[in-house]
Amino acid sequence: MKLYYHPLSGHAHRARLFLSLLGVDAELIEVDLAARAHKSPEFLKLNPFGQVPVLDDDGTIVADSNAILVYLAKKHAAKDWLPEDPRGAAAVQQWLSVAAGEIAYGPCAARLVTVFGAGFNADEVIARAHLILRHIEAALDGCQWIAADQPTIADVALYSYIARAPEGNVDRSAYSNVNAWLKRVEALPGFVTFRKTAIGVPEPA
């Protein structure tokens, strides 16, 4: 099994984190984004969208970070991570959609401005980040995990960009439920950290 990734990509970290949480060995292949290796003809054969991560499971190619989470949970029969009952599956899917939507256009986009020099309006994407953080703060009130009584791939999908939101100048200090949840994720057996940069506001203690 191979994972094509970049250490500063939160999408790639999701996939790498879940592989580690499952205890699944995979060869990590770093894609040089600065050299635009993700737009090379060879890489575009793996993912025509030219994005990381990409999972190659003995010739089965899975692109898109959330799709990789689902694939791995299904392949390894990790029912706690991806419930099969209608209510549980729907709850997880709801948050996967948030990860692909509000997280991508909020804390992810804010971090892209500072870390990669993306041309987004910083004030706008920071405001979006706080909006979704307020929703998640409320959803975690009285709950240990975002979608179930145990960690699921929804927690994995949300973690990376929220953990590094301060790199995008998004201050997390007002979100006690979110910060406590991040620490619970980080305490899971097999957790691997998402590489930090020195950019942005300080992370809450």
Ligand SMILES: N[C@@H](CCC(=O)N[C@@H](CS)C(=O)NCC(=O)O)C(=O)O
Given for the second form:
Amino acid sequence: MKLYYHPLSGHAHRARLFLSLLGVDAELIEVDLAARAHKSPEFLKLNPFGQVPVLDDDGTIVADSNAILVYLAKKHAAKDWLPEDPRGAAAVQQWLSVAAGEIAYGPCAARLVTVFGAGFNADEVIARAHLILRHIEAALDGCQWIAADQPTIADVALYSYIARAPEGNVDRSAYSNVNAWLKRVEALPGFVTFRKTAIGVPEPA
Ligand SMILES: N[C@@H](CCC(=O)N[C@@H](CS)C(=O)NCC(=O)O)C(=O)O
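Now that the form predicted alone has been shown, please provide the structure of the form predicted together with this ligand.
Below, the chain from earlier opens the complete complex, with every other chain and molecule after it.
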């Protein structure tokens, strides 16, 4: 099993985190984004979108972080992580969609501005980040995990960019449910950290 990744990519961290939570060994192959290795003909054969992460499971190529989470859960019959009943599966999918939508266009985009110099309107993406954080704060009220009574791939998919939201100048201090949930994810056996940068506002204690 190989994971093409970059240490500052939250999408890649999602995949790496889930491999580690499952206890699955994978060779990590760092893709040099600064040198545009992700746009090379070799890499585009793996993922025509030219993005990390990509999983290579003995020749089965899976691109897209959420697709990798689903693939790994199915492959390892990890039914707690990806419930099979209609309600449970739909609840997980709802939050995978949020991870690919509101999280990508909110806290992920805010961090792209500060860490990678992306040309988005910072005020706009920070406002979007707070909008989705308010939703998640409410969804976690009285709940330990976002989609079920146990951790699922929805928690994994949401974690990385919310954990590093302060790097994008998104102050997380008003979100006590979210901050407690982040700590629960970080306490899971096999948790692996997402590299921090010195950029942005401080993380709440
Ligand atoms: N939908 C993709 C998005 C992946 C993504 O945006 N990856 C970024 C790094 S965080 C990337 O490779 N960007 C380079 C590019 O889009 O050119 C996923 O979930 O894996």
